[in-house]
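Encoded as C-alpha cells, the following chain is the form predicted alone, with no partner shown.
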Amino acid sequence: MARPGAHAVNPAMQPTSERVDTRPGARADRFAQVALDVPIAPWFDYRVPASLAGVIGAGNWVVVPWGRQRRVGLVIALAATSTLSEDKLRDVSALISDAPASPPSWLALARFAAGYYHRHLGEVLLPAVPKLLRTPPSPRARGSAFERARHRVDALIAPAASSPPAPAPAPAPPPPLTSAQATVLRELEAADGFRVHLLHGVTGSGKTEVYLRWINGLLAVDPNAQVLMLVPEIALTPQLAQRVRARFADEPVAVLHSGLAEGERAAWWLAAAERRARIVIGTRLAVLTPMPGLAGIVVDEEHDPSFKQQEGVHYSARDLAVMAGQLNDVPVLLGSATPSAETWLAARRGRYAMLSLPHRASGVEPPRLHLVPLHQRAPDHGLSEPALTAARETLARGEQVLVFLNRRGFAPVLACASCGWLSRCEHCAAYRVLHRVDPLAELLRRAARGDQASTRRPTRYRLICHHCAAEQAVPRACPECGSIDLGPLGRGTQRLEEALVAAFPEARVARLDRDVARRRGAAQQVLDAVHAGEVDLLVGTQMLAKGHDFQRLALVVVVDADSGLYAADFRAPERLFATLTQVAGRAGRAMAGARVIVQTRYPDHPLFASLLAHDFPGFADRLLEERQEAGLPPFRHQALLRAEAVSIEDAIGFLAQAHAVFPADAPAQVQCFDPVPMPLARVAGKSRAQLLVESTARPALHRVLDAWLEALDAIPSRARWQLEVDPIEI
C-alpha cells in the first residue's frame, strides 16, 4: 500500500470482523477495538486485561503498545472475540481515566467524515486532538497531560484568588440593529432544531453583530449551551476573539487554531470538551472539537477555500459543520458577502434558508469602483496615474490607502537580460521568487544554524521557492552565460512597498503578508498600528481582504486584478470575484466618498461589470448557469486520485493501473477520466499526476469509490497516492 504515511502491514494489526463468541464463560468485553492515527486499518484489536474489565467502554481514551512504542487511542467498540490468535494479541496498557467522556455526536461526526472521505476513524479524530493530550504519559511526569491541561484552564479562565482584578469599565452598549438585521435575527431566533441558514450580507452590513446577538440568545436559553464560531484564517481570530470577549465578559471564550502554543491549545480543547468554555472560536480544525453542549454553529466567510484541509484527511470544515448541526439537531449559520457556488445553489433550491443584509449597517454607501485599463506596462511603482493621483489626494486629507497585490516577495522571478535564464527551482516545476531578506531575521537564522560568519553583513536578497521552501543566495552572475545583467521580472509586495516608500516619502508605509505574519505577533502589530492611525499607506495580500474593519480607510487600489481571469482552475473567476469584493469592502466602512480602483488589462470582462454594479446575485446566477452547461460542480460530484513519484512515468503508471481496475460495473453516471500530469507537475523533487472521477449522483460516486479503493490497495507501485473527495483545485 502506498498511501501517504502508510506503514508495512503487520498481520497482527489487521482489523477484525465482529462476531459472537459462543464459548462457555466468554465475556462480551474481552477485546477493545481501538482507533489509532495510522492509515492501515479502521481499528486494532487489543485484549482487555482483568484489571480493566468492566471499566473500559466505547469512547474511552487508552494507551496501547505499538511496536516498541506506545500510542494513545480511542476505544470505538468492545467485542466478544477477535480473529487474531492469542499469541499476537497484546493488552491495553492503561485507561486514561481523567480524559473527558467522548460525546456520541462527536464520534458520529468522525464516523461520517471517515466514511465520506474514505479514511479511517483514527485518521480523522486523532490529528484533531492537541498533540500534548495524545502523547503517552511519561513514567516521570507529574500527573497526566489532562491534569496539567486542567491547571492551565484554571489559569486562563479562573480569576486569581490572591489578587482580585480591578473593576473593569462597563462595556460599551451594542450598536442598535438596522431593520434588516432585526428581521434576520427574528428569523434565526424562530428556528427550532437543525436548519442551515445562509446570511448573505454585503461587506460592512453587520453580519458579526447578528452573530453575537444570536449567540447571546442561545446562551441565555440554556446555561449549559455552547456555540462554535469558525473563521477561515488564524489572522482573523484575535480581533474576533477580542470582540466576543468584550461582549461576553462573563463567559469563557476558547480559541483554537494550529498557531497556538501546544499547552494553550490543549487547555482550550479541554475547556471545550468539559463545557468550561461556552464559546469556541477557531479555524477549520476546531470543527472536530468535542462540544457536549453544542447549541449552534457559525461559519463566517463560508466561501473561503481555507476551510478545506489540505493535509492528512482532506475534509471541508464548512461541510462538517453542517453535518455537526444535523447530528446535534442545532441550527447552522453560514455567513458571506460572496457565498460559494455550492452554498448559493443550496439556498436557491430552498435547502438552506436565505437571509439577506443588502445594505451597510452604517448607512454609508458602498465605495465607488473604477476600472483603470492598463494598455501598457504600469510604472515601476505599480500604480497607474489615476491611482497615484487618488492616493495623493487621499493621503493629503489624512485618510488611509490600501494597495492590494496578492503576490508576496520582491519579484516573481529573477532573469538574465543577456540569455533569458530564469530562476527556476531545480526541485519544482516553478520559479524561485526573489525575496528581500530582513537583516535581523537573516542574522538570527545564521546564528541558529551555527554559521561562524553569522556576524557578517547578511545577504540582502535570496531566491525562495514558495512550493518546496528551498532557497539560495542570489547569484553574482548568470549561471548560464556569466552575464552580470540580472534583474527582477514583475513585482511582489516587497518591491511594491519599496517603490511606494519612494513615491510617497512623507507617508508612513506598512506591509502585511505571510512573510511579515511569520514572525510571532507581527501581523497583529501591523493591524493595531493601522487601527491606531499610525499607518497611512498599507500594502498587502489577501490577508487584508476580509474581516478587517478599518475606520479611516478611504481608498483601495488593486494593482493586478487579472491573475484569476484565465487560470486553468474553473473556480478561479469565482475566487477572484470574492477576493475583489472582499478587499473593496474594506474601504469606506465609516465614511462617505470612498473609492476602489481596479487596474486591469481586460476591462470588458463580464466579471468586472458585475463587480462595478455590486451585483453578486447576478454574477452567482450566471456562474451556476455556466457550470450546469459545462457539467461542473456543484452540478457534478468529483473525486481526484493523485499520485506522486520520483519519475512522472511511475506516477502516470500507477494511475493507468488504477484506471484499469476501475469497477467495470460502475453505473454510467460515474465517469473515470484518463490520468494526466498535474498543472504543477513537480514539487519538492516529486513528479505529480492526477485522475478525475465524476458523477451526477453523490451516492453512486461513493459506492464506486468504496469498491475501487479495495482494488487500489492491491496495486504494487513506487508511487504514493491519495484520494480526495470534493477537490477544490483541479
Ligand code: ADP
Second form
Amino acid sequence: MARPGAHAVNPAMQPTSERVDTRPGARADRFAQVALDVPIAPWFDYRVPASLAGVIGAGNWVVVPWGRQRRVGLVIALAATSTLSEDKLRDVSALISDAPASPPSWLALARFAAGYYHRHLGEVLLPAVPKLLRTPPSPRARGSAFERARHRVDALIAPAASSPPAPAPAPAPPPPLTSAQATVLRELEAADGFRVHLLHGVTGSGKTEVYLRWINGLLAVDPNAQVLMLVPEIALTPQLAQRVRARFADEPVAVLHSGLAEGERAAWWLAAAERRARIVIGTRLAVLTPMPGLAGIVVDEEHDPSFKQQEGVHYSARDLAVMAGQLNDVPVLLGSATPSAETWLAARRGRYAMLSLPHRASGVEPPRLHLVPLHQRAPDHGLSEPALTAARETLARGEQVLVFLNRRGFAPVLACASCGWLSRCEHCAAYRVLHRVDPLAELLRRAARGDQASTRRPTRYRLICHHCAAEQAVPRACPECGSIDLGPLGRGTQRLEEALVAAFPEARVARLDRDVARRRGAAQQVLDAVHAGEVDLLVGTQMLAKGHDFQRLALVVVVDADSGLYAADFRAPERLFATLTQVAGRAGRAMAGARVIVQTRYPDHPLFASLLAHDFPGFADRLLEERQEAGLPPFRHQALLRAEAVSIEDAIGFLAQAHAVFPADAPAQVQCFDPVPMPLARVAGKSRAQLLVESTARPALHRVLDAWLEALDAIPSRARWQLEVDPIEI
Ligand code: ADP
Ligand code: ZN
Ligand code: ZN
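For comparison with the form predicted alone, provide the form predicted in complex with ligand ADP.
Now the complete complex, all chains and molecules, led by this one.
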C-alpha cells in the first residue's frame, strides 16, 4: 500500500542485502529518520544533503518528497546507516528553519502515546499541529507559515501598540478563599514535582477559583513557567478564557480548539510553543501542544467522555495530561464534581491525592432535588403536572427555568399509524430523525444549490440520519401502505420547544443544542442572552449541562432521566449520574431555594437515592465494587479491535482470523473474546463488528497487542480495521 516512490520503512521489514554499508568514518548524520503522518511506518529515511549536514537535528521540522508530493515531517533522529538501498533513498528537500524548537518532553509524550495506543509517532504528532504549519510551503509563497503566524501573534498579543490604549477595566479583586479552598490550595502548593491531585468539588464549590489561585502561584514563582488548562468542550472555552483574562490582565492567554479559524489556531499554537503565551486553554487536542515551560496542568471536568479523541489516534487527553505531568515532573490537577471511575479508584488507592470541596463557595444551599414518577404518557411539552406548576411559579417570580432533554431534533422517528412503518435509514441500523427546518435556511440552501427556479414552498420538516447525515424530504404518504396517517413518535428538543412556547405564551423561550450551535457564534449568542436575562425558559441538551454559571436559574427540569438506567454499556449509569449532577448544578448558583425536578419511570433505582442525597462518594464506591465483582474497568484493562466492511461476513470474517492469530503464548491474564456485531451494526452502508481483549495487567496487555498487531497486518481482508486501547464505549 506504499505510494509510488515511497521509501519506507520499518527496518525490520527490509532485506539485509539492501542495507547501505557503513564504511568506516561514515558520517553520523548521513540520514534523517523523519516521522510523517502516514500509518505505514514509524519513520522514513531520507538522505541529508550536504547543504544541511551539521545543521539538521532531531526535533527539526523538514519538508520531504513523498511520491510526487511534498510533506512536512519531524526529524526524530539522525543515523549513519539506512536500511534502504541507495536507489530508493531521496533527499530531505528543506529544513523549516524558523519552526520553534521541539521540547524534549513533547517528543517524549508523543512517543509514549504512539507506544501506548499502538500507532506511529507521526500519526500522533502531526495531526496535533495546526494545518497551516504542517502544509509544505508553496514555492511562490512569500515568507514561511511560521513567520506569518508569528506576525499574527504580535497582533494578538500587543493590540495596544497600534491603537490608543483603552482604559483597562480594573480587574475585580479575587474573593477571599473559603477555608475549604484555602486548605486545598495549601495542599496543591506543597506539591513539588509530579503529583496528580483529584479535586472533587460539588458544582459551584469554587474549583475554578482554586485553579486560578494555583496558576497564579505557579506563574509568579517562575517567569518562564507555562500552564495548560483543558476543558471538554469548545463551548466552555470562551467563558473560561474570559475569567482567566480578567484575572491575569497582563498575561496573553492562548486558546486552542478545532473551532478556531486556521490562522488564529496557528498563531496561538506558536505563541504556546515559543512561550509567548504562558497560559494555554484548550480542548483535548491542546494536550499535544509543545510547551517548553510547562509547570502545571489542570483538567477541568476530567470525567467527561469528550476528552477521548474519536478519530485518528483514539487517545484520552486526560490520561495524556497525567503522562505529560510525569514526563515534565510537574503537578496535575484533575477537577470534577463526578470523577470518572478510573480517577476515583486512583484517589481511593492513594495514587492520586484526594482534595475535596464539599460545599458551594457562595454558601448557598444546593438545589433541592425531587423525583417525579412518570406513570402515563406525558403531554407534548413533556412536563408532568408538578414540573409544570414549578415552572409557572418560577417564571412568575421572574427567574429562569432550564428544561433538559438529551435528544435533538423534533422527534426520534416518523411512524405510520396504519401499518407501523418507521423512518429507518437505508444506510444505517438506525432511524432517521424528524427535524423541523428553518424555512429561511432551506431557501438559502436551495439558492446555494442554484435551485432558485424551484417554486415548491420550503418544506417544514426533513428526515435526517444522525449517524450518516443522509437527509430526505418527509414522504407525503407511507412508503409501505400509502396511508397519509404519518406522525412523529417521541420528542426531541425542537418539539419540546414548540410545545413550551404554546404552554407558556408569555415566556421568552430559547433552545440550545448542536443544531443551533452549527452556525458559528450562535451558541454564544444564546448563552449571552441567558446571562443577560433575556431568556426565561431555556430548552436544551447536554451542551447546557456543562460548566455554565447561570446566575438567575432557579429551576431545572430533567424531562426523561431513564435512557441511561438500563443501557447496554456498563458505563451508562456513571454517565447518567454525571450528567444529572452537572445539569442540576446549573440551578441556584447564586440564589437559595432552587429546585431540580427529575422525571423517571424508575424512581426506586438506587442511583437516584445517591443523587438525592448529593452523595457522589457513596455512588462511586458502590460502582467500583460492582465493577470489581464483574471484572470490568478500571479493574481490568481493555482493547477493542473494530472492523468495518460492506458485508458483515467480511467484518466478522476478519475478526475471526484475528482471533485465530491471537498470540498463542499470551499469558492467561490476557483474554481474547469472540467477534460480535457492534451495537450499532451498520453505519453509512458499512457493517461493523468488534472483538474485545481484556487483561488484569496493563504491561502484559500491551506486549500481547504488539505481537498481535504484526500478525494482523498480514491478514488479507476487505475489511478496514482499527485497534482502540481503553475504549470508552463497548
Ligand atoms: P466550580 O468551578 O466549582 O463550579 P466556581 O469557581 O465557578 O465553581 O465558583 C462558583 C461560584 O462561586 C462563582 O460565581 C464564583 O465566583 C463563586 N466563588 C468561588 N469562590 C468563591 C469565594 N471564595 N468566595 C465567594 N465566591 C466564590
Ligand atoms: Zn403505512
Ligand atoms: Zn444513516
